[in-house]
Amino acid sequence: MPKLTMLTAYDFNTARALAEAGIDYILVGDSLAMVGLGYTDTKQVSLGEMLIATRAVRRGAPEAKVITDLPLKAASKKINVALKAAEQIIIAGANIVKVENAEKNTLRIINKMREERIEVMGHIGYTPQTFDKPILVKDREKLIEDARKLEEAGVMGIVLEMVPSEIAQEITEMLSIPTIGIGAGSATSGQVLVSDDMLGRYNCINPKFLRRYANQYGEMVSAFKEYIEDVKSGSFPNETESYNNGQMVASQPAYGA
């Protein structure tokens, strides 16, 4: 069966390249708050931030399966409170909302979640919302029972991040759904990145289980350069790209700064 494949967005354009891609799902991570916003970890982020993101990714990628992290500022919160969040991230534009880790509360959030029919997935190992710990061999037993506990209530599907591949292996064999690794190893039903960390364009870290597919940032700094140089010089705009007195500006599409 081929493996399924997740990469992030949080805005127009990076949704429609996704999705033009062929990508089975988007994911809007909490990562956006790092990655898009600057904060110092993903506690950071609003529901607000969140769902101006799903919103963008909705607009670029209209028919892509689209999944959005609960952030932690809803999901630890009392019950309703966290399905009206994630209610309005499904009005966003999400098809899932992903819920980290398998505590008694997110428990009773997931089914409160499932009543009301919004597809949930799960998302066990390294949470950086509550546990941001290394995952260990020994912490085998409790990450088999939280992904049993979380198929049991009804997720459809299962993220798997920095889990030792051995036990990653043992839980995906174990599940009827699929689990998407992340710094798991191979034997998961698919893989997440972060899209803007594989593309280099956030290179502030650089975890062991990245590939980069781009520079995407030295690009930038050499294209802002070349800008900065040529608007000194005087050589941009040129004639060309000067609007002269009678042309139909209407008639070419633009807009502001």
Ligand code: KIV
Given for the second form:
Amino acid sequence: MPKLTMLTAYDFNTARALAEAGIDYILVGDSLAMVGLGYTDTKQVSLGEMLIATRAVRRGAPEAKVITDLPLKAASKKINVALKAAEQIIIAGANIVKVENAEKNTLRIINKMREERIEVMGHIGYTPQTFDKPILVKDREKLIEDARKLEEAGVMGIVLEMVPSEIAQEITEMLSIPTIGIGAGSATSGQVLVSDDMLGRYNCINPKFLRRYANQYGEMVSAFKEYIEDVKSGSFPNETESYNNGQMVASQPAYGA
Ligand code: KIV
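Next up, can you give the form predicted in complex with 3-methyl-2-oxobutanoic acid (KIV) of this protein, since the form predicted on its own came first?
Every chain and every other molecule in the complex is listed next, the one we just looked at coming first.
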């Protein structure tokens, strides 16, 4: 079986590029909080912000399999409120809702979602909404038990975040649903990264598991500096970048055109 691929997107253009590149799953992760919105942790993102991102991603990738995180602000509410939030996520354009951890309340929410035929992805290991401590080999039994509980509850797959490779392999071999690893070694059924991390656009953290495929933050700064210089020196705009009388034509649409 070829490995599954998943990357995050929170906006129209990233979603378009991921779809064109042939990604298997687009994740509208609650990493949006830090990476896209500048909050200090993922707990602060609201349902409304996740819905805006999900709609933008769906517009950019109409055919893609889109997974959206249930933000803590919704997941920690009463079960019917959490269910309503999940339904809003699906209406916004997601195919699947991802929830973190396998605690009692989370399993209850998953059961409710499954009753309503909402597809669910699990997420265990390092789960920044509720357990942001390193995962150790001594956590093996709980991880295995949690993975079993999630599979029994009917999730379609499980993200394993920063789980020691040997435990991730054991869980992957034990389950009949796919595992998607992030910092969990190469034995999982697939891999996920935060796009802004791998593109070098968000360079505020540098986890061991990250491979950078570009330096977009550096490229942005260079391009912005060049633009500032060009405007200040008067070299932008030049003749060909300006309209003469009557030249504004429909073949060159601008915003709102
Ligand atoms: O929010 C997110 O981007 C995630 C990934 C790190 C798996 O949950």
